[in-house]
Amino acid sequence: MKPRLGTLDELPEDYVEELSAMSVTPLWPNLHALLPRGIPERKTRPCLWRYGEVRPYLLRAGELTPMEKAERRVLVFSNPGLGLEKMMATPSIYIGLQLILPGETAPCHRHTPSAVRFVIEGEGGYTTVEGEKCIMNKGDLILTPAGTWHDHGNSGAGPVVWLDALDLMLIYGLEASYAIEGPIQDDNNMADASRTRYRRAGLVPYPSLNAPRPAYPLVRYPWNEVRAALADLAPAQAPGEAVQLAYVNPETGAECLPTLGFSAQMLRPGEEARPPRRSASSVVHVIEGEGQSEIDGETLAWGESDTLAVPTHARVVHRNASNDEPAYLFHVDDAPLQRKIGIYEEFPDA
């Protein structure tokens, strides 16, 4: 039988007051709250943000707040279990919808959090990362790693919207989050240069064999190429095996950012995917298709451009509602961080 831990109320009042005066607190009354048995204490809720519901408010933000007053015009997905003021989709993942209107330029800066942009809609948008101009088409993934200069612009005729995913609140919680402003970058006349250098898996520019490896050699991953790769992979995967590809550093094969991981998944027509229960939290964004996700017994029906939050240790089932067309999901998770600190786990009981 597990012994009952002593409570704060059982301690003499003067003892507790004198400890408090020294900024000291006893552990044992809170031990099981900090180290619960079997599964972590979780405040994060399964949550669905419907793009069709949020989009009009994002467009209205474009009318209400000019870029010079916004710097970054973003509506943040805040998990209700964590508190709206926390601006967290999960404890380690910040997610927002960013809008840039025709002719606008978002100021250049660099910051300590790592970020990615996943394009949802619009044409003519671009992000410049360390002088490399990356065009933004639907489904493209663009990296802006920690410390890299970046700005955004829209040379098209309509609004451009993308999903921001950052480790912002994690870095903020470490009291290490800050930004530095800089002038808008001149592009280096090599648009999509990194994609040109790393065009095919297994091939690198020959001079790079004798050169220092860049930390982030590839900063744009075009969706049309990822989608085609998923289609090629699907016939090789048996029923029940995930058709899923990870975005990685082409020089090392490691995750492309140190704290957050990214992957794209095809759900074949009528397919039901049951990933293992994992210690990582995640956010799932619907690129194409319709379906449902069951997260810890709660069923959330989704459509194109919707976004879901998945708590740590959740039991998850994803279902494609169509028997004729595939559905495509983009995943953000904190597995890279958990692997680095030695706590990542998968469980066979999902």
Given for the second form:
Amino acid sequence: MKPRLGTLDELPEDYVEELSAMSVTPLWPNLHALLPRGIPERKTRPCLWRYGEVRPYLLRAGELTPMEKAERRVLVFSNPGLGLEKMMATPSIYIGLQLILPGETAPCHRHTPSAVRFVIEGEGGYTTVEGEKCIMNKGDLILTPAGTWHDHGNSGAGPVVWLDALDLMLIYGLEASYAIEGPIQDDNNMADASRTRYRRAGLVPYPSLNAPRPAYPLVRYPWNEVRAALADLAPAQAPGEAVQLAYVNPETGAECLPTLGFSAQMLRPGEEARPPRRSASSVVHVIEGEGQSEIDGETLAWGESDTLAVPTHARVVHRNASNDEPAYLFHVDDAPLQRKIGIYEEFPDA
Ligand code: GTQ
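Now show me the form predicted in complex with 2,5-dihydroxybenzoic acid (GTQ), since the one above was the form predicted on its own.
Expanding to the full complex; the earlier chain stays at the top.
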């Protein structure tokens, strides 16, 4: 048997103190904590945020804190295993619920973290991204990639609520997170690219063939189209095969943001989905339907607009509780970043 690694208190006190005075520390007492054998240490806990529970507090924030005092009126989903002050749903994924009331605007800025919005409720909301006005209907995905100007507004009659997903804490952890403020943008008076230049998969504007592909050609992915695409995919997938579509850059086919990945999944009536164990952490948001997820043995029962955290390497089962209606899930994961740095893995053992 290999000997256990030496601990700090096995070392002479003066040795440790003198190292500390030089800002130096021995590796071996922490080596196995930093590089656990076989599977990472996960502090992230499987957990569920119920929309019905949090929503009243978000609306209350609308009364308590005017936009001028909030800039972004957001309640952040903080994984209890990581500590509330960390504002991490998982180590890489920041998730918030943002509220904007009728007539309000959230000022324009751009920042080094990338963000997306996934719309939960309300009519008349919009986000303008680099001059492109994106209407916000329930289930729409809107990208505001790193460095892009964005402001939000609500020209409707009731509250508009969406889920924010950002790589904020990754970028903050790199000590590279900052923002610049700007004036509210004029919009270009055009329908967004999902309704003009990138109307459907497999077609791109002709000049694209002879030019460098734009980094972010499409910033709005309308839910009505994604939902219809899932409905058409469903009969083509055998039982046990996931009915799941990834949101990608229509010019390159690559993930639409550098760090975080997005996909939508239909759970057919009565379906139980058993994805492989994955090295990526994720957040799952319920677009429609009711069911349960088993995450590392913990069963969490969900309904519409609820949100779940899935740790890295977790064993996962998602069940649609209805035998008549499909359920729809929106997934955020950090697989794009993990793939880029060469650590993404899937373990078929599930
Ligand atoms: O809407 O731009 O949840 O800058 C956190 C930071 C939302 C936003 C957040 C942000 C935004």
